[in-house]
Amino acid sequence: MPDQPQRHHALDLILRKREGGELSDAEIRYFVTAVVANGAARDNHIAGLAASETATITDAQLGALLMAIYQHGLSPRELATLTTAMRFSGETFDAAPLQTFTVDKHSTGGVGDKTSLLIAPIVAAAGLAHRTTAGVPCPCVPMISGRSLGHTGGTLDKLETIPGFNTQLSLSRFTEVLRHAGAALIGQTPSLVPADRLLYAMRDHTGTVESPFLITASIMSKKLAESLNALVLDVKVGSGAFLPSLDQARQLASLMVETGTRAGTRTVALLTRMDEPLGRFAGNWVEVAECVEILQGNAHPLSRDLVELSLTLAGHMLHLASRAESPAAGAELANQMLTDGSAYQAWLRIIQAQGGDTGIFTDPLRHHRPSATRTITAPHAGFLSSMDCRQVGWAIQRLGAGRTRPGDPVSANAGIEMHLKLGDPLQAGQPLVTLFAEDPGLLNEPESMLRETLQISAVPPLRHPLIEEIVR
């Protein structure tokens, strides 16, 4: 008589997860399938995919095992078992046909971290401007990005705000548009990396956010899967980082750097600080619009550390895809793409390819004009000190710019502008920081948390460096 196949059931994983044991890989893999099987039962167009009787959990399941995760960690074997289920567990993209060198930046995420929106268009520029001899740019940045997480804004949601923006492309859509211009960024389509969509909503809604583990997995299966030779991650750490502590921060680090590393993918990450916003903006359309004047070379005092750490990361990427010689020749070369307006073509090469409405970038800020703002004003002298970062997410949040349950629309309008950087000096009475909203109602809470959270010292602060080590 043949052997039967072996059952798994959730409650067992649940149980031994939570006791501090490990799960085989054929149970990870069992995991991931009834994550999706799921997903495709609720979700009927999710390609190819078929809810099954023998995989099945249910959300409160789910829910069970990603805290016993949370609690107790994964193995390396565990973690490279689920990385890789995840990363097969629908479509994955073929870069061949490009014949070119793919490289991508991720952000474990933050406020105001739009980096993203300037790194696309500059690496792409310097792609564009040393072609191969097939004629097609070289490097390309695929870029796969999500939607607002916690307390942190989504790129997608951000590039939502251009009119006629496209981000859900098909994969074969996908490949044009990085031949033509060098660049793409897109969410996640129902078949590509579908586990991965489906635990990244899970995730935000069970308390599971700050996983090192479950993170790890989540950003390096939908990187994986855009078919890259090189990889830059920036991996926050300070108050507005989902993993606050420098410790906390170089583990993460370390865990995706091996996870691509050992999957082909040169892989080196920063550990940059999240002690406050970066850059001048946060919220959705108002971060878009401040790339934007950077990129038209209107770049504003406050926007400084958005820029350095901007051209630091598209500098290491360049350096690794051979475009440069070292990290900060690659600096070198994006800032020249940055200043002589080859970024800003690019941009609107790559928003023009994918359905945007180039006009509304004539004078940015004049376009998704919040009804109700609200400035707060410093009640003495001294110098901006201090600041709770992830209380300021979740302040913007609370203006609309965020979600609190999975496919929550969000504002365009709703958003922040910071008139002050930590360490500088102020008057009684002079503007903190200005609130943008679309209900004149949703004012009130964010102004409390943001009032309770900005300090005003007699002294100026002790600064640390924008970019506190890099791991490889």
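Numbering follows the first chain given and starts at 1. Note that the structure is predicted; figures quoted are calculated from it, not measured. For the two forms, the rigid core is made up of the largest set of C-alpha atoms that agree within 1.5 Å on superposition. First, how it differs from the form predicted together with uracil (URA).
- Core-superposed comparison between these two forms: the Cα of Q71 travels 2 Å or more.
- Core-superposed comparison between these two forms: CA of H205 displaced by 2 Å or more.
- Relative to the superposed core, P461 shifts its CA atom by less than 2 Å between these two forms.
What about the form predicted together with uracil (URA), after the form predicted on its own?
Since only the chain itself is given, any partners or molecules it might have are not part of what comes next.
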């Protein structure tokens, strides 16, 4: 007689996890199947997934199970099984026909963090420049990015300010763009890792987002579904990070590196500071414009941290892809791609292949047309000493650059320009930050938030290095 499939009950899973016990692999797979089946029953956008007759879990049970996981964590085996079950909960991207070395970068989310817009063309340029290197497959960057989330910005929202740029490509078109341009940047399709979309929405409603285990399963299931050969993780530390302390960031980085490595993807994580917006601008179009100026060889001095971090991350990617003997040599190659204009050519190729109008890149800041602008100046002389970077992120969101609910529209023109970096000296009356919005009424609350959080001291503050640690 064939084995009868074992029946599971959501309540048993909750009770065991509540007491700090472990779930079996079969139970974890049951839980993920039930989540997707319930989602499919509710949301017929998840093509090809039928509601399961055997795996069920109510929203209340799901919330309780997530809270039990939040409280007690997961063992390495449980985390690996959860990540794999989520990864294969829908369609996956198959990079095999490309015959390339697929390498991506993922950030845990920050304010003004636009490194993806520089790294994708830099690594694509290095790959295309060396297409013929014997025996070494050329690296390409299949980037599946997200939208703004809470106080953090989203790569897709920034890219969609480029007229015509299409972030919703089918996976077959994604493959064509990768073959042609060496990199492509798209959004998650409805059928790619549906378990994460459903679980993330439930975590958002149940106060269970900030679990290093659930963040790891969420990020790594999506990245592994891209069928990556290598992955560089930028794990943010500091007041603008989802997990602000160095200890929490270390734990998250180790969990993600271990999960990636177990799945056969060469993975490295960099712990990097997020105590202030990265670069000069934060918002949507302004961030694209800042990157275009850098790619065109016109980097502003206030973009130096952005350039340094992008070259370092790209250097690690090129090293993992065997294009450079060390991460430092990779960063040098990345810098060469930036300074000789190859990265800008790769950027134009990517944007055109995804339908974007590259005419907008001529003098890009001329296309920034906010209806309302206000500048906050320093009340007295001193040094810009600290800020709550999460509060700065929320101010940017309230200017209209982010959203309060999934699906809300975002403003292309909203955002801020920082006139100083932490530690810089300043005089009374000197501009600190300029706010941009579509409507003057949207400026007041963000202005108060920024005035409250930007601190000026009489002595220079202690500075952290931009790159705190590397976790291999």
